[in-house]
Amino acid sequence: MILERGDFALLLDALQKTHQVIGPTIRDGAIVYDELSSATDLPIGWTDEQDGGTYRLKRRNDEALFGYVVGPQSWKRFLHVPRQRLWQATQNENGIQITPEPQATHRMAFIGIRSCELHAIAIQDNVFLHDQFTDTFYQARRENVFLVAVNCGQAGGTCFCVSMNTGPKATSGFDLALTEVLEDGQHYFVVEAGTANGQLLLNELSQRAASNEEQQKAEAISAQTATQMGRTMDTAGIKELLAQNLEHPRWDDVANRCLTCANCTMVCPTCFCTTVEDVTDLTGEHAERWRRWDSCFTMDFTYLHGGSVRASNKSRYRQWMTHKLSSWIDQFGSSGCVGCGRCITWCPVGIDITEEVRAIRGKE
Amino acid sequence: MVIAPEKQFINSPTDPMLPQPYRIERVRRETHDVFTLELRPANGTPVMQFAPGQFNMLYVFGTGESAISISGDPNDTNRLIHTVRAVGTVTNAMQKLKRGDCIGVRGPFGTPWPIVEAEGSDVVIVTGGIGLAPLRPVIYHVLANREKYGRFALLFGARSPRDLLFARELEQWRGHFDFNVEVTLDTASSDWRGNVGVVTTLIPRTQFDARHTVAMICGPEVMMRFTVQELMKRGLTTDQIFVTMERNMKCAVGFCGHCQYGPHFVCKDGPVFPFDRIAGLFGKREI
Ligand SMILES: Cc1cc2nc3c(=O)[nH]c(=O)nc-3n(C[C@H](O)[C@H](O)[C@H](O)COP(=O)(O)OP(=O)(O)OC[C@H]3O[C@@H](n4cnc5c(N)ncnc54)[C@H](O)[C@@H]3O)c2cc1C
Ligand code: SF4
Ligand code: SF4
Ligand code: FES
C-alpha cells in the first residue's frame, strides 16, 4: 500500500490512541529514541555521519523523515529497561514478606525500527523468553509492542548488516514496514503489513495499493542500501575461528587500546547483562531489589571471593567479542551481533569489531 | 560408558526471581568459619524438592544474595539444609542470623550430580574444604541406596584439623564397612595420626574399577585440575569425571550473564559438568 507523506501523521495519530508512541528525535546532537508527540518531533531533513569513534548530524538536502541510520540508543531500553525493581520486602517480628513487582501494562509503538534492530529484539527474545526461564518483566512489555519498521534508505559508515544477514530490508518480525521514497518532488511510503494487526491499521490509513513501479522503487532503495555498507565482516566459520584462538596475540594488541569503558556493551542492542542492587530504607524494615544493566567490561562482573576471574583488559575484551560472535551461537543458535555498528561508532578510541575479526583471521 | 546427562531442567521453581521466606529452625556451627542452616518454609508450604548438586540463592534481608548448594538429605522432606562458609558481605551477615530469623530462598537451580547415571558403577568423591557440602547429598543418597552402587570412596582434604567439616559425620561414615572414607590434612601437628598432604595423593591407593567408575569432584579449580589428572592416570576418561564450577551469579536463571564460562551458563548448564564438556576451557586463564 502507499502512504503519502501528507498522511504520515495519521499513522502516529491512530497509534497514539492506544499506544505510547516512541521514535527517533534529536537530543544533544544525536538521534535518540523517545516519546513522540507528533511527526514534527522526528529528525526531519537530518542525516548522520558515522565512523570509528565519531558521530555527527548533518542537514540533508531534502525533507526525509528517516534519512539517517541508528543512533547511540537502541530499543532495548524500552523492553529490557536499564533499571527494573524486581520486588519489595518488609521485615517485622513475624518474618519477611516479599511482594512481587507489578508488571508493566502500557502498550508501546516503536516507529522507525530498523531491520538490524528487529533482529536484535528477536535475539533478546531468545534470552528472555525462549530458554529455560521466562523474564516476566521483559515479556509483559514485549507482548504489548507494535513495531513499525523502516527499511533503511542509506547505510551508515559503520553498518555491516549485510554481512550479518540482518538487513537492510526488514523481512519479518514487524507489524508494518515502510520504505520512504523521495523522488521527482514526490514523497511517499511503500508500506507492507507483517501481521494481522498491522494490516488492520494499514487498511484504516491507506486505500491506495502500491503500483508495480512503486514496489520496484522500494526494492531498488533497499538493494542500493545493501551496496553501501560502511563495514563488512567475513563470518564464515567464525564460531570456531574465535573459540580456537583464545590465546591469539591480537587480544593483547586490542587490550592496549581498549579503555574497558563498557560503551560498546551499553549501546549494543543485544547485550543483556545485568547486576542487582539490594537496598533498604533508613528504618531497615523495608528492602527492595533492583536490577540494572551491567557490562562484562567491569572488574566486578566476575568477582569471586579472592579476586576477579577476568582481571585483565585482554580477558574482558575477549569475553565481549567471543560472546558476541562465537559462544552466543552455542548458547542461542544465532550470532549475538546484528551488524548495527554502534560499538564501532561509540568506542572512544574507535576499536572496530570487524577489523579485530580480520586481524584474527590473519588478513590485516 | 557413562552417558552425560543432557541439559535437564529439573525441579524448576515456579517464580524463579522471587525469594520465598524460610525460617531458620537451627544453626549449627561446623568449624570456625562454616555453619549449617536448617530451614523450613515460613508459610507452612512443603519444603522444596531438590536433586543432589542443586543450589539455592539465599537472601539475607536488605544485604543481598549468595549462591549456596543444598547440603542436606534429598529424602528429608522436613528441612532444607545449607552449609555456608563466611567469606564476605552476605555470608558474614548470614552467620549472624539466629534460630527463628527469616531468610529468602530462590531455587533450586542447576544441574545435579549424576547419581542415576552412576548406578551400577563404583563412585569416587574427591573434595576439599567447603566442597564437601555440595556432595553430602550424594553421600546420603548412595548410603541409602547402597545396593545400587559398586565400591564407594570419599577422599576429603582439609587445610588443618580445625577446618574438618562434618567431623562427627565423617567418623560415622568411616564406620561403614562398604564406604572407604579417607581424610587428609594439608598441615597437621604431631597429634594427628591421619594422612598429611593434598587430597590428590589419596587417589593412587584408592580401589575402584576404572572402567566402571564415576568420579565427582568439588573444590578449588587447581585442586580439580590435579584431581582430574590423577584420575586419568588411573584410567578414567573425561566423560566419567564430573566437576562443579563456581562463578559470580546474580540471577541463577540465565539472564544476568555473570556466570558465563565460555559457551556455558554455570547457573543453568551447570554447576555440575561432565568434564568432557568443559575440558577445552578448563585451565585456560581468565575465561
Ligand atoms: C553454584 C554455587 C554453589 C555454591 N555453594 C556454596 C556452598 O554450598 N557453601 C558456601 O559457603 N559457598 C558456596 N558457594 C560460594 C558462595 O556463593 C560465595 O562464597 C558467596 O556468594 C560469597 O558472597 P559474600 O557476599 O559473602 O562475599 P563477597 O566477597 O562480599 O561477595 C561479593 C560478590 O561476589 C560474589 N561472590 C564472591 N565469592 C563467590 C563465589 N565463591 N562464588 C560465587 N560468587 C561469589 C557474591 O555473590 C557477591 O556478588 C557457591 C557458589 C556457587 C556459584
Ligand atoms: S558481550 Fe558482555 S555484556 Fe554483552 S551480553 Fe556478552 S557478557 Fe553480557
Ligand atoms: S556488537 Fe556492535 S555491531 Fe554488533 S550488534 Fe552489538 S553494537 Fe551492533
Ligand atoms: S547467574 Fe545470571 S546468567 Fe547465570
The other form holds:
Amino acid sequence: MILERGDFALLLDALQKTHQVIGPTIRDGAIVYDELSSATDLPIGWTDEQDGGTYRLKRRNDEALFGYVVGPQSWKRFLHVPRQRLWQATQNENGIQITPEPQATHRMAFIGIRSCELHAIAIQDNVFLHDQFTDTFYQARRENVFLVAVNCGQAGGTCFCVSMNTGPKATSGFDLALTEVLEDGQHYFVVEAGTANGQLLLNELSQRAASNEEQQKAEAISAQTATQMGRTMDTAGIKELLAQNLEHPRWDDVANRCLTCANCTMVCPTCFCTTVEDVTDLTGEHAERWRRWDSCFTMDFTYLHGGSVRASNKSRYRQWMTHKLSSWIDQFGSSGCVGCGRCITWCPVGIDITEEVRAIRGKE
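Output the form predicted on its own next; the form predicted in complex with its partner chain has already been displayed.
No partner chains or extra molecules come along with it, only the chain itself.
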C-alpha cells in the first residue's frame, strides 16, 4: 500500500486515539525517542553522522521524516525500564503491609523502529518472557505495544546489521513497516502490514495499492542501504573463537583504552543487567524496593563478600564482549548483538567491537 506524505499525520492521529505514541524527536543535540504530539515533532529534514566516539546532527537536503539511523536511546527503555519499583512496605498498628507494584496497563505505539531494533526486542523477549522466568513488568508493557517499523534508507558509519543478519529491511516482528521514498518531487511511504492489527489500522487510512514500480523502488532502497554499512563483522565460528581466546593479548590492549564507563551497555538495545536497591524514609515506617539498570562494567556488579569477582578492566570488557557474542548463544540460542553500532558511536574512546573481533582473529 502507498501512504502519501501528506496523509502521514493520519497514521499518528489514528494511533493516538488508543495509544501513547512514541517516536523519534530532537532533544539535546541528538535524535531520541519520546512521546509525540504530532508529526511535526519528528526530526524532519535531519540526519545523524556517526563514527567511533562521534555523533552529530546534520541537515539533509530534503524533508525526510526518518532520514537518520539510530540515536543514543533504544526502545528497551520503554519495555525494560531504567528504574522499576517492585514493591512498597508500610509499617502500621497492624504490622507491616507489603504492596506489590501494579503492572503497566497503558498502550504504547512505537514509531520508526529499525530492523536491528526489532531483532533487539525479539532478543529481549527471549530473555524476559522465558516460560520459567517471566518478567511480569516487561510482559505487561510488551503485550500492549504496537510496532511501526521503518526500513532504513541509509546506513550509519558504525552500522553492521548486515553482518548480524538483522537488517536493514524489516522482515518480521512489526505491525506495520514503512519504506520512505523521496524521488522526482514525490514523497510517500510504501507500507506493509505484518499483523491483523496492522492491517486493521491501515484500512482506516487514506491509502492506495502500490504499483510494481513503487514496490521495486522500496526494495531498491533497502538493497542500496545494505551496501553502505560503515562496519562489518565476520561472525563465522565466533562463539568458539572467543571461548578459545580468553587469554589473547588483545584483551590487555583494549583494557588500556577502556574507561569502564558503561556507556556501551547503557546504549545497547539488548543488555539487561540490573541491580536491586532498598530505600526507606526517615521515620523507618515506609520502605521501597527498586530495580534499576546496572552494568557488568561497574566494580560493584560482581561484588561478593571480600571483593569484586572482576576487579580489572580487562576482565570486565572480556566478560561483556564474550557474553554478547559467544556465551549468549549458549544461554538464549542467538547472538546478543544486532549490529546497531551504538556501542562504537557512544564509546568515549571509540573502542570498536568489530575491530576487536578482527584482532582476535589475527586479521588486524
